[in-house]
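Below, in structure tokens: the form predicted on its own, a single chain.
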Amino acid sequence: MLYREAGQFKSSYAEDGRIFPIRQDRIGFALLMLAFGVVVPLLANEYWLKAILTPVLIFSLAAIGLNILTGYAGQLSLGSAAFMAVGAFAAYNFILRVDGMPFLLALALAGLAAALVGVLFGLPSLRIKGFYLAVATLAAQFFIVWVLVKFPWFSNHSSSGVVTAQEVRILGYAFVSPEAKYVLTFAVVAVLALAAKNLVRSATGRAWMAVRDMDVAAQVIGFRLMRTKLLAFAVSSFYCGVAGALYAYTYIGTVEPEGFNLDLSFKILFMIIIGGVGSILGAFLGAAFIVLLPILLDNLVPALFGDALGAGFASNLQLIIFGGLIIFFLIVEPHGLARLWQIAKEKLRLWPFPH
């Protein structure tokens, strides 16, 4: 069949260390990237580029922050939104003090200033882990959000606490339009994620999950914890915080502590579990899937039901879609939409054959 690999020969440790080492998947990743890349913002309206696909881009972003985090260090977080606020806040103080600061070496200085808080609250993670852990992480949500609430230097003393992300322009080029601001986000996002894909095939990444399969057996072995975990919380941040920029800049347009509130962070967990821990593709599944699920029930249950069952029934329907869907890939997939889709390629090699 189409996909099958027969005859593609594999001659040094390079081409077998690919990414993509079969050819019909390097063929189908650059038809994906010409797809979302060029085809996508000339041919979809406004409401999709800003309503759908530049969020699912955003939180496919901090997704693959939290996966290696906990997918790949198996160190638990439920701070992600603080360090998506961290960045957010950072890329508008560097924008508004610095005079002439380029806006994409403002996203890295984010990313960043993410990155050396998520090492601050990493440090109990040498000493505690699981339960624990998380607790410490969920101080850091709470911590975050009220110091950029109680300081008004980080909101430029604004009354309300609300202030409005700057002009977004690159060599002279303004990014204004929904179709600018996609493609900016679509650049961006993957870049990082095919630079954490090489990281999590790396020696770092084989740290990570040494790490996160035994830490006692880890370092027994000669890896040394205490650099390890941190530079999880560090990477996980940095990608965290230049999410929260993007979440700013090119989708809200304003920044505010209570944007980045619990829920969120809850929501990016979401993304990793249905999506699948531990997997880069497993982030944009998820984002994909978290996005678009309150979208197609606000449209399918007026469709089925009519006003029968009142304008609140399709928010709470989501929710106990959400906990079903969550304890059904916990108990029957724990690696979730991205495994499944792993598993239909390995009947795609085999079929017809019987396997």
Contents of the next structure:
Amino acid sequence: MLYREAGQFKSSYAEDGRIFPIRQDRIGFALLMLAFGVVVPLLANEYWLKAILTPVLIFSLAAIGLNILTGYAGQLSLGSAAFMAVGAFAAYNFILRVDGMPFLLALALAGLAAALVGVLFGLPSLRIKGFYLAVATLAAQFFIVWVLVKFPWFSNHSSSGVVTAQEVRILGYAFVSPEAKYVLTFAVVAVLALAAKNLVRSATGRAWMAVRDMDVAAQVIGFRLMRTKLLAFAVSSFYCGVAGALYAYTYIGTVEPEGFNLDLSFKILFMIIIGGVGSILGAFLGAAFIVLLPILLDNLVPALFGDALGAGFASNLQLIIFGGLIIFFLIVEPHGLARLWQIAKEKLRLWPFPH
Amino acid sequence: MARQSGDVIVDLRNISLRFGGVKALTDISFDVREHEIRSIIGPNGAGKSSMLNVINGVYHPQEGQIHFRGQLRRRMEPHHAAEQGIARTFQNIALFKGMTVLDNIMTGRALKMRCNFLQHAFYWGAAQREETAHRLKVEEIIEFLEIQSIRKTPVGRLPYGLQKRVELARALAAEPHILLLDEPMAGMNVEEKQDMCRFILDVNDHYGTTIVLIEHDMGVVMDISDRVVVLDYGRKIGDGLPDEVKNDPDVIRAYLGGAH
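Based on the form predicted on its own presented above, generate the structure block for the form predicted in complex with the partner chain.
Every component of the complex follows; first up is the chain already shown.
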């Protein structure tokens, strides 16, 4: 009953193809965007903006990237962090070496650089599938980080290998405060998330899913496997690359290649597994879950047990609870939080009536 | 039935296909005429599905020639076959399980869509217009095959008979010249078979589609085929009108075993 769809009829195929076919959803979504785009930066404190909301958005973007590749096109990848690294270091070098490089252009170029590298490491996908492909992308993970460490040119010969992101400046306005950085991140992520949603609901997305579900049939229909898979690698890496650049410029500020390690790749993989494989919404939910849960536990465990446990045990307990919760969620809903949300919505359509 | 068969559209000459030492097809020649329903029958393992795979480029025969509309076809990939207007269904349903019925059928129109992925990413404008235009055609097919009520259902949730029908819809969405049907009625009950026969005949009649059909139900084959080719152990043992084939001693021997 929360959803009153009665009286809402679709009278054209364009209406049927909307992202939110129900009016209540459209209003709700507009309010949500308004809240996170305007109200939050006005009200939230620095800690929330800096340490929680901005990274959630950035990780969501990376998770969208991986979800395009793994969730939609069915190509398992363990190299997301490496593609983020490519994006971060490409943006750094573009801004460093090209005079007057606009930030947004550098961001796009960083994505394109990552896309190029992604296509290169996507080539094995034409011959191998599943876990074997995952191992091949693992090679990308180690190789790219190794290259960035090995050749100091990438970090402008910084002795420690750490680079400090330059000031972000768009049309003369410097994005220095956490609020400004958050709003910038929000805008970029919102635009790219919308583009991703459009891609997956149109012919491109259908091609990816066709290849994922049954590649022989996809071929017989006329899809070219090579083109479809490599496009998925390119788009996916583009998203990861932009996420990496944002990670450096609007989140942590100083990055080193080793920061983009396998742990981070796994983290992004967990995000899409928990959020929902093959769902754009799932990328956001998963990223929020993975970022927020440890913080929640950080505050909860000492509150519950005080100092009785000792610091070492308390932090281990957090890891145990974290792992346990992930397993719990996967058993309850293997298709992730996005599916849970979908089920809840279907229930709300009828509630409180049984049918 | 007064269907008019036209010119030869596919001409297979001396096709041989081997997998290592296994001879799947040996020296097979037959042709398919425009607008006809051409059936391929034979016992299990006779090479019927391999034959379809040769026609639409999944397998590449070591010997022999395929003439398509009078032109010799060199080694060709499945997507080339699709571009030339050959669509097919599979023996074991090969639908895209994670997608809805509508999306599955929309994939059938992929080759007719022209927008690139950047236009898709932007969506509004050209991509949406194209999507709507193709949706109209797809809805026509959905109506034709009477699957309106399930268009938004994920295909994985549908019963077998309906999945077969959706697969036919997906093949039809490409508006093919030639439709290859690999056991479209396997595992169906009598009513479902009757429905499927009706759809196949309607497609043939309404769109003028040439149909190459593999089927085990002899009643169906003899009823709806214009001509029948019989394979056994990868060789052709019979070819002709249904009545001729039915009474061919070689065919009877292959199916029932010879007198000892």
